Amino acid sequence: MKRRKAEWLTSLPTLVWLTLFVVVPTLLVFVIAFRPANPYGGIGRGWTLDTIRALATPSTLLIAWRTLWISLLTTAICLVLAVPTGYTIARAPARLRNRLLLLVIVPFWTSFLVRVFAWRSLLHPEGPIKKLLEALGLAGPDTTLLYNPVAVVLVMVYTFLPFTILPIYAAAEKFDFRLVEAARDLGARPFQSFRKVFLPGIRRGLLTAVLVVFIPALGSYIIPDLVGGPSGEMLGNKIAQRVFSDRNLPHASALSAVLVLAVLAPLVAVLVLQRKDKKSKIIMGEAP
């Protein structure tokens, strides 16, 4: 009892703040979804259900498609990049593998709105990358690389790639790489034991790359509003629309609400697959 008590003791400012500043501010948006719009974008009186039913239309359902596949597509270009790198960082020796992961965590010592602005001006049509795709024939003078969905793929995938790594290699660096030799030495081909032995081994790094990944993505604004322009929209872009400049605050709640909704259904599904995998483990034990 005094030991679960002192635990309460100790979580109790942090359940506080985390009550305060996110679990009530969450709650308020979804009850104000459920709100109209007053003739000034404000919030009125009474409740109503057309809030969500505008949201079933073609232009919001496909703003929110393009953010699933964006984040999708960076979350897996950024695991198949980071799951050799990792692997790498943690076979490498002591002495070097400080100076790799250093490199890993240069790229922090910089703002992140500094390297955004750094991309938009490498991807412009007067920048370095265009020019050099036109000196080799790959891109001709109507080419733009700028303000498309691949420009916010790619600036997303240099923005999350350290975080997919980090939590890789810190599973990595904990995984028995004689498994891997064991398994070279039964039979098994280089790339066979890494799928079926390295891979499942580390999977809760991968989980972990997954959510910090894939949870940011969804809900990212700054990146698609400086190099994805209209055709590159997220629902971040479209809140923050809906807030600021058509000022229709229980529109952009009820965006907010669905944004929410997603980022909890990746939580959830981890969480599941833990218990699951917990109770795997608790019966293989058990076992005779």
Given for the second form:
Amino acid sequence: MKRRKAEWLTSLPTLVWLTLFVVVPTLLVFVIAFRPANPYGGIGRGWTLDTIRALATPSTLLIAWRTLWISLLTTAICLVLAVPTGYTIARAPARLRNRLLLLVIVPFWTSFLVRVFAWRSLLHPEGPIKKLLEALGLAGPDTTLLYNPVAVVLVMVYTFLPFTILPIYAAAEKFDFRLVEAARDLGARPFQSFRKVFLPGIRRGLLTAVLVVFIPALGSYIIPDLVGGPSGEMLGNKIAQRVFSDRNLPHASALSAVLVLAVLAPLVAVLVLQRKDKKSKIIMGEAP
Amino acid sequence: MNSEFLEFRDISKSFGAIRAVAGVSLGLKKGEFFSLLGPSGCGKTTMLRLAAGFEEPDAGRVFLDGRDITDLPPDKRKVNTIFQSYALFPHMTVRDNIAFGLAIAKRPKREIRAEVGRMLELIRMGDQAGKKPDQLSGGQKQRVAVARALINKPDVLLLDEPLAALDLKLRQKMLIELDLIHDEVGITFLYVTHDQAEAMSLSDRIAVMDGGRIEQVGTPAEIYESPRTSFVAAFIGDTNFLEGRIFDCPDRDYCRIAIPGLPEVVSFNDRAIQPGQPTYLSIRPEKVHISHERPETEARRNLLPAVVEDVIYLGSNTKYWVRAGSYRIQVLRQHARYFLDEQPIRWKDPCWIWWHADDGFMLDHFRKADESLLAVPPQRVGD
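Same protein, different state: after the form predicted on its own, show the form predicted in complex with its partner chain.
What follows is the whole complex; the chain from before opens it.
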């Protein structure tokens, strides 16, 4: 009993902090979604379902759908790129390994905003990529690289790739590669042993990678704002628009609530998956 | 050379500056239990990995059943490995682990089920089939690893120190099981170990390796009774080394050897040795007799006066270290009779030791460093 009490006491500050600054604001967001807006940008009296109904408009649904597929696609591309990268780094000799890891981390030394602006210059109609593609005959003068969903996915993959590589590397580094040898020994071709032994062996790293990409991707705001244009808009932009231009907090809250639920869904799914995997401890257990 | 089933021909393999295997040729016969025995770093595991296809030789070729398999990847070789760590797939059940090879080969489901059932029976683990590897004990993991390898009916089963991770009692049990399995399946076994007792008790033949080379190949008895080099003599069992010079060889089979500080010694000779050459004798401790009373002089009996320096009573036998000239000679005496009736040989007792000329063995090759492999108690101060 005494020990339990001590555990409670030590985790109390964290609990207070999380309750005050995470749980309460999140609940507030849900509550405000059911309040009417007032013309001064504040929250009116009484309760209404109008805001929730307004979510079902085609334009909102379109943006929600786009947010989902852009996030899913980003996650998928990140995984496809990160698994071989993580594998290669984990198998590299120790000295080279640290240098490769450094290369993965180097982008963080530059401000995120500056890096996204750099992409704007790169993808600009007068920018080097466009010029190169034109010279190679792969793009006509009318091709636009900027302000479309493809540009959003491109920059999102660029942004989130390091976050995907690190947990996968961490899992691959702990992976016992003798298991791959054993699979080869038992007749598995290289790709079969990769799929049947390596991938299941790093599955917790994969789950972590999915979470650290998919969840922030759903809430993206800066990237679609800077390189997405109207056709690349995502829910994050819509929320900002509701708050800053429309000054309609209930609408913004309703959209945010949708996003929160969309984030919770994969989180719960992963928790259930990990519950099955008895040895799991915490979600981020294998993140560096 | 065609009778060799698995053959290594002039194999060399280096890792960076380290020469793991240096020009080794070796052949295994079909159905044989063959051991590679040596200390860690002697190249035995590299040999096994070369056979499995995990390593490529820098030079030389590997043949299996007359076919050159040097360039084949592991999955194309009809050999399977039992890893020291077992390397069971942690995310699969015992059943799926065993079925892995057949599932990869896309064999019909019914056949796989039947074969896995048969294997589970062979390793007596039918009731554990649904467990994951981390729910198994060391011995059970080991048995699953055996079943997982054998289900593919390999031409050769490679075993990389399969018992090293087990405790002594379990090791002895698994030793017998491995022997039974070998008898049952009749597959050629290539067994890598640093444990001479394991190699001696299981093998049809042993290759003793050191420093990337093969020191000697032979049956356990040949290796033990007639070691060719000081390394083999010292690594397998215990021995005494005597250094001398051939005095003469009065008849072809025996030579007289002058050893500084000792009376002349006679030894069996089975090679072309000229008088005047230096030579090294290896004499196993149990071949040396010890007594207070001087035994009768006989032809071809080497008889030396000595003083007892150390006595270790071990129950079924006693170890004595006696001083003879500049040598400390180890004598192992079996107690075939009731020991308490004897007048015991004690520390500082003068005594006689003797051995038959046939029991001393002249080495082809002697290296001073190998003496450090022998367990010799330190000399007492004041002796």
